[in-house]
Structures are given as structure tokens and as C-alpha cells.
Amino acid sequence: MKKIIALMLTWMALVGLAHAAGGGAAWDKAPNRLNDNAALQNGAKLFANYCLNCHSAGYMRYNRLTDIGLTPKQIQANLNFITPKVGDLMKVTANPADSAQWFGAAPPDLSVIARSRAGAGGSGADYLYTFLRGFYRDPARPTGWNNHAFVNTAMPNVLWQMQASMNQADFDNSMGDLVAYLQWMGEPSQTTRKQVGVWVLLFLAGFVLIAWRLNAAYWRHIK
């Protein structure tokens, strides 16, 4: 838990400094697809192919993806390109020191990135949705790319080839799926937690009603 909090604080500090130094675009509203397993599966595929090369998700195991409808065989064949076991953590093989030298900062772990970036501009999902769609060419930057949401980001646009092959609507839709997966990964049990919470509240409401009627029936015969 301490490591997760430290990662959250580090990422928030980096993003906060970038906004303070150069501003940033208003955040767009991310689509809510937490209950859409097809979208989450596509997001997981995009994450494994485009993000997991540099960014780890060191607090998530591959086999947890069975929660979004994938089988262990599908996960191991299509998403786990690094380890021989489906129960392993989503870690990268890149050396953090090398990554820091290449990009100027080590790529942060993305396990809880969607939860860490919520702020006045919107939810963490809103920020990520805006960030992933906000890259533009900037010859002044070492990577040749900059970002409207995170000014002077060290991250290059790893999605540019996919973006070039799609129209804007299709690319936005894909980024919506990726953001949904990142949001789900930050708390895989959140949908279940909310569903259980609703049932608990309904139970308590029913119990209060029964207790109220029992109380009225009991005191009716006492003078």
C-alpha cells in the first residue's frame, strides 16, 4: 500500500508541475464503459500492445483479467508476452534507469493511474482520455511530440501509427476502451463493490421499515 501511495503522489507531482509550468487543455469527458466487457477486453489488448512495453502494472496479475470475461488460455496467448505464467504480475523487462536516460524520467507504474489523477478538471479517466488524444508534433521536444493535456511531457506518442490508420471517431473510441481498462485496473472490484453497496442500502431500508412497523405494533398495546 505504501508503494502504491508513493507512486500516486509521484505521478500527481509530475503532472501538477507540468500544469503549473505550462497550463493544459480542458479535460474531455471519458465514456463510462466499466460494465462493458468487450470494451474492457479491447482496452486490455491495447494496454498490453502499446503501454506495457515501457509502463508496468506491478500490482495487477494477468489472471485477474478473467474478471472481464477472458480465459487463462486467451490471456496467456494474446496478452502476456513477457512471462511464462498467467498468474504473474504485469511487469516490464525494461530497466528503469535506461528508461529514465532515454525519456528524462522513468515511466510510472500504471496500476492506479486512473485513480491518482482525479482533480478539479474531472476524473482520472477524463484526464487520461484527454491525454491519450492530445499529442501533437513538436520539433522542439526531444521525442518530437508534445501534449495539450500534459505540456512538455517526456512520453512520445506511441499510438501515432494506430492513430494514422484510423479516422478520429474510431481512434477516440479505442482510447475510450483503453481508458476504461486503466480505470478498471485501478480497482477491479469497483463494479461489484457498487452493486453490493446498492443491495446493502436496500436491505437497510427494508430493515428500517420492518423495525418501524414492529415498534409501532409493540407500543400500540402499551399505555
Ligand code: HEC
Contents of the next structure:
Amino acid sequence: MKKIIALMLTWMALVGLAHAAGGGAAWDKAPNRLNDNAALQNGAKLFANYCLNCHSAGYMRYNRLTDIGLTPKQIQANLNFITPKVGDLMKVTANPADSAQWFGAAPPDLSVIARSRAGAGGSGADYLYTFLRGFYRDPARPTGWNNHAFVNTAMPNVLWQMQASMNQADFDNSMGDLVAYLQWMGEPSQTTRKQVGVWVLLFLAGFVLIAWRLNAAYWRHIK
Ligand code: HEC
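For comparison with the form predicted alone, produce the structure of the form predicted in complex with the named molecule.
Starting with the chain above, the whole complex follows.
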């Protein structure tokens, strides 16, 4: 009996170890800035300046950015370089087929990227935060860049000039804003949805109370 228990314990320890090893390195934890409009606005600016020339965000309309506190005028003047109307979708400037040929892989649409990349290392936001800060020089790659979070990625480090002009803390901070924006874009209603959820629960709680008192009042004179 003791032998069997010892065997089982060893087995469980081994499975645990294998699991820990198979998960790979954990991703760095992205800061949570979903309720921080200044951070989201900065993220939107970085996104429009550095990402939209290769990636699209085909489910996102420019005028939805009013939800993070921007006016249509600000959007048109600072963020929308491509289309003349603020009601337009965030389209890409490069032709996707050309990009696929230039880079060897098509840049994916980034509308819901933060939701699609959750994994063993953490949330989708953690992955993006690690990926964007994970580029390093690699002469063996066609772009001259490789990445710790996505080995042999076809994406070059498009932020290297910005990165070189800042210290690490400032760059991390900017990437935190950019990731928050990508996360918000994946589900622009998530903040409202959570707030509405709280009100719905409060309403239900209040309603249960009323129903209970009403029930008591109704049956009081019926014996
Ligand atoms: C010069 C073109 C180019 C620009 C600019 C660019 N990317 Fe990319 N990106 C790519 C390509 C190409 C891929 C596909 C990589 C692959 O599949 O190997 C990619 C892939 C990605 C992925 C998916 C990674 C994965 O796990 O599949 C993310 C996320 C991403 N880019 C984010 C960004 C962000 C954020 C910006 C702006 C800071 C940006 N990219 C700017 C070309 C670009």
C-alpha cells in the first residue's frame, strides 16, 4: 500500500514538473490600463503611427475612439491618416498580398489580437506586452530582427528608433499604453459591460427584496 502511494506521489510530482517545463517562460505582466483614457489615447496614437501601415483593424471604426475621450476633430487630425471620414474602418495602407510577399507572412488584422493570444504564459495582453518588448538584433533573419516571445517572427522591430530614443522604463510605459489600446480595441464595450453588470445585479437584489415583501403582504390576510 505504502509503495503504491509513494509511486503515485512520484508520478504526480513528475507530471507537475513536465507541465511547468512545457509551459515555457511566463510572459511579462502587462499593466492594466483599460480604465485610463490618457493611456488608451496614447496607445491609439502609437497604433495609428506605427502599426496601421502594415496591420489593419478591420472591425474598428475611427469614430469609436470617442469612447476613450477623443473628439471627432482630434481623431481626424491626429489619427486618421488614411481615410477622409471618421466613420471609416481602420484599414491598412499596404496591400496585404504585397506585405505577405515582402515579409514572408501576412500581418494579421489586429482588431481582436489581444483576445486571441492568451496562453500558458499569461493573458493575451501579457503576450503582446512581452512580444513588443522582445525584439533583438539577429543577422541570420531576413529582417535583421528576432523576437523572444515569437521566435523567427516575420515582423521587424518597427519601434526600434523610438526604443533607441527612450530609456527602458519609458519604453515599457509606452508599450503598456499600446497594449491597453489593443486590448480595448478587442472589446470596446468591456468597460461598459462590466458596469452594466453591476447595475443588473443591484437591480435583481432590489427586486428580490420587493418581491419578498410583496409576497408577505399579499398572504398576510389569507389564513
Ligand atoms: C512593416 C510592417 C509591420 C508593421 C509596421 C507592424 N507589423 Fe506587426 N506584423 C508584421 C508581420 C509581417 C507579421 C506576421 C509575423 C509572422 O507571422 O511571422 C506581424 C505580426 C504581428 C502580430 C502577431 C504576432 C503573433 O503572435 O502572431 C502582432 C501582435 C503584431 N504584429 C503587432 C504589431 C503592432 C502592435 C505594431 C505597431 C507597433 C505592428 N505590429 C507593426 C508586420 C508589421
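Treat the numbers as computed from the prediction; the structure is a model and nothing was measured. Positions refer to the first chain, counted from 1. Here the rigid core means the biggest group of C-alpha atoms that line up within 1.5 Å when the two forms are laid on top of each other.
- Its Cα shifted by 3.8 Å between the two forms, residue 208 is reported here after superposition on the rigid core.
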